[in-house]
Structure formats: structure tokens, C-alpha cells
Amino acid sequence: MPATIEHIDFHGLPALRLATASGARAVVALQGAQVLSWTPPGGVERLYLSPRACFDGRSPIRGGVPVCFPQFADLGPLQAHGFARTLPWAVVSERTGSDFALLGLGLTDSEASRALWPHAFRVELHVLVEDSRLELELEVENPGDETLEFTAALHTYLAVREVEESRIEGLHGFSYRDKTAANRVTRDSGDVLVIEAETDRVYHDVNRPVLLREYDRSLGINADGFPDVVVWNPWVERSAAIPDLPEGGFRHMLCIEAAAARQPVQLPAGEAWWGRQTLVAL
């Protein structure tokens, strides 16, 4: 059976289901071009989607892979993580092969976006499902007359069995900004990163893959174009203040995100920028 892309309803929202002959599956909502589910062959969900997530078509959806654009977090005057994750995107391409499914979704500036951010832009997110790999590529074009400045991220919520038992490898030696310590910049000196408290770090200029290990499974995480890696878990107290996260939900999620956060992207008129994150189930 060849790979397929099917238009579906997901909790009342229009979405697309990508499926391959090997058994890989993904669900992508048109709201925010947000990947909400990814199961590699074998059928184990690798993205966390909160059971309390809101699907009203206007609010951010807690989980999956929100697209943060044109602002990451609170690094600017817009609402946290920008407006792209709450707007409807359009399908611009659908391709399938013998064992891959590739979906392209697009967003352009509108009267609503220009009221918040007075700039012309075109953004596309390409989602590729192939065997045990999920690849997300974000491309930003500047069709305007002036340089465009923005920050961005693929805010990836990974599903973990127990976050305290997870191990993150590959960040040794890189400097990071620690939001839980008044944004102090520190150099990571440990062989592995273990989540034992609230964690909110932006690692700078990461130039090698990251590996998430848990028990008998691992996940390879690689970024191209995105210079930074964000690691976030709200832990007990912060989690209790997040209404769309269930009690204890923080124990089963861990965000490892490809980002352009430390330095805003400067995109000249008529040019394009891209960043890619690839997840490989091992």
C-alpha cells in the first residue's frame, strides 16, 4: 500500500493525516501548521499532546510541534511565541512516494497579522514522514522592501515515559542562557543533562546532533539552519500554573526545540531563510 495524505477532522479542527506503508503516521493541524502526533513504525507515539489541550481554533494548542514565528517566547513586543501558531495555514503541496509522505503548508501576511506586526512575509512549513524519521523544515521569505527581523522555533514537545529518567546527550561544552537563573549565561560541563527541576535553557550555536535516551529507546535530534537548542520542562510549581497541562503532565513531556532565539534573523528584502529539525526514532 503506498503512502497517503488524508484530510481529516481532529478534535473539531481541520487536519491532515500522513501515513506510510511501513506504518509511520503523523497528524498536522491547519491551525498553526502544528504537528500534533507522530508515531514511527511500531506504533508508539513520540510527541506529547496534553489531554487538556484547547481545540477552539483560536487558542494555542498545548503539545505537538507549535511553530513560533515571528517571535520566540517573550523576546519582543508580541504575545509569547508570536501569532503563527494560532492562525489558519493553507495547504500548498502534497506529495507521496513508495514510502514517504510530504506536506507543505503556507502562511502569508494579512490585515490581521499586519495589525500586530506590520511586515510582509511568506512562511512555509514542510512536514516529511519517512520510515522512522520526522523532518520539519521552516522557510521564511521576505517579499517586502525592508529587512525583516524575527526569531523563530519549532517548539517540539516530546513524549517521555518518565522525564526524571531521561538523559540528553550532545550539549556538553555549549553555553546556554538559563531563564530560571535570571538569564545567566553558563557553559554546560556535564556529560548528560538530567531533568530534576524546572528547566528553561537556550543553548547557543549548537553544531552537533542531540540524543535523547530513555530506558530501551532513543531519539536522535538534529537541526540545520537553526543555531540554538531550547530545553524546557516546567516541573512541579510552574506546571501547576499552566491550566491546559494536567497534574503530573510535566513528567511525561520534554521540550527539545530547534530555534533562532539568541540573535534575531536579519532577512534582507527579496531573500529567504530556512531552518530544519529532524527527529529519528532509534
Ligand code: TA6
The other form holds:
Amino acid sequence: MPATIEHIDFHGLPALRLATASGARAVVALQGAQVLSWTPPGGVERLYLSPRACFDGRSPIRGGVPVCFPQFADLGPLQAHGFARTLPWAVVSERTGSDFALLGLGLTDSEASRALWPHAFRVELHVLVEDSRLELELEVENPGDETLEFTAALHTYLAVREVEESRIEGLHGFSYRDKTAANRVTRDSGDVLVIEAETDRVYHDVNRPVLLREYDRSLGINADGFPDVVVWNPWVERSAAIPDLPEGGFRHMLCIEAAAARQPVQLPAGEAWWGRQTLVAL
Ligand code: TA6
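Return the form predicted together with 6-O-phosphono-beta-D-tagatofuranose (TA6) of this protein as a structure block, the form predicted alone having already been given.
Following is the full complex, with the preceding chain placed first.
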């Protein structure tokens, strides 16, 4: 059977299901161009989607890969993580080959976006599913006549069996801003990062892949174009204040995000910027 891209309804929202001959699958909602599910061949889900996620078509969806644009977190005057994650995106391309499915979704400025952020922009997210790989590429074009300034992220919620038993390798030696310690900047000196408390860090200029190890599986995580890596887990107290996460849900999720957060991107008129995150199930 060749690879396919099918238009489906997912919890009442318009979405697309990508499927390859080798058995990889992904579901992408038009709302926010948000990847909500990814199962490499073998059929084990590798993204966390909260069982309490809200699918009302307006609220941010807790889980999968929210696209944060044109603002990461609270680094500016807009709503947290910007407006792109709650707006409907349009399908701009669908391609399938012998064993890959590639979907392009786009969002351009509108009256609603300009009321919040008075700039012309065009954003596309390309989602590629191939073998054990999920590749997400965010491209931002500046069709206006002034430099565009933004921060952005692919806010990837990974599914983990037990967060405390997960090991993140590859961040040794990089500096990070620690949101749980009044934004103090610290250098990571551990061999591995183990999550045993609330963790909310922006690692700066990470120029090598990160490996998420669990006892019976691993995930390679690479970013191009996005200089920063965010690691987030809300842990017990903070997650109790997040209504769309179930009790204990924080144990089964770990966000490892590709971000342009520390330095806003300065995009001159007429130019384009892109950033990519690649996940490889091992
Ligand atoms: O990327 C980490 C972070 O900015 C955390 O500080 C936390 O707020 C999280 O994102 C989730 O944000 P959300 O707006 O989706 O609740």
C-alpha cells in the first residue's frame, strides 16, 4: 500500500492523517497546524496528548506539537506562545512517495492577527513522516517592508513511560535560563538530565542532537535553525494548576522543544527564515 494523506475528523476538529507503507502514522490538526499523534512503525505513540485536552477549536490543545509563533512563552506582549497555535491553518501541499508522506500547512496575516500583531507574515509548517522519522519544518516569510521580529518554538510534548526514569543526554556544558529559579542562567554540568522536580529551562545555542533514553527505547532529537532547546515538565504542584492535564499526567509527558527564544529572530523585508526539529525513534 502506498503512503496516504487522508482528511479526517479528530475529536470534532478537521485534521489530516499521514500514513506510510511501513506503518508510520501521524495526525495533524488544522487548528494551529498541531501534530497530535505520531506513531513510528511498530505502532507505539511517541507524542503525549492529554486525555483532558480541549478540542473546542479555540483553546490551545494540551499535547502533541503546538507551534508557538510569533512569541515564545511570555517573552512579549501577546498571549503566551503567540496566536498561531489557536488559528486555523490551510493545507498548502500534500505529497506522498513510495514510503513518505509530506504535508504543508500555511498561515498568513489576517485582520484578526493584525489586530494583535500589526505585521504581514506568511508561515508554513511542513510535516514529513518517513520510516521512524518525524520532521517538522517551520518557515517564516516576511512579505512586508519592515524587519519582522519574532520568537518561535515547536513545543513538542513527548510521551514517556515514567518521566523520572527518562534520561536526557547531550545538554552537558550548555548554559540555560532556569524559569524555576528566577531566570538565573546556569551551566549544565551533569552527564545526563533526570527530571525529578519542576523543570522549565531554555538551553542556549545547542549545536548537537539530544538523546532521550528510556529503559526500553530511545528518541533522537535534532534541531536545525532553532538555536535553543527548551525542557519542560510541570511536576506535581504546577500541574495541579493546569486544568487540562489529568492527575499524574505530568509523569507521562516531557517537553523537549526546538526554540528561537533567547534572541528574537530579525527577519529583513522580503526574506525567509526556517527552523526544523527531527525526531527519530530508536
Ligand atoms: O515551553 C515551556 C513553557 O513556556 C512553560 O513555561 C509552561 O508555561 C509551558 O510552556 C506551557 O505553556 P502553556 O501556555 O501551553 O500552558
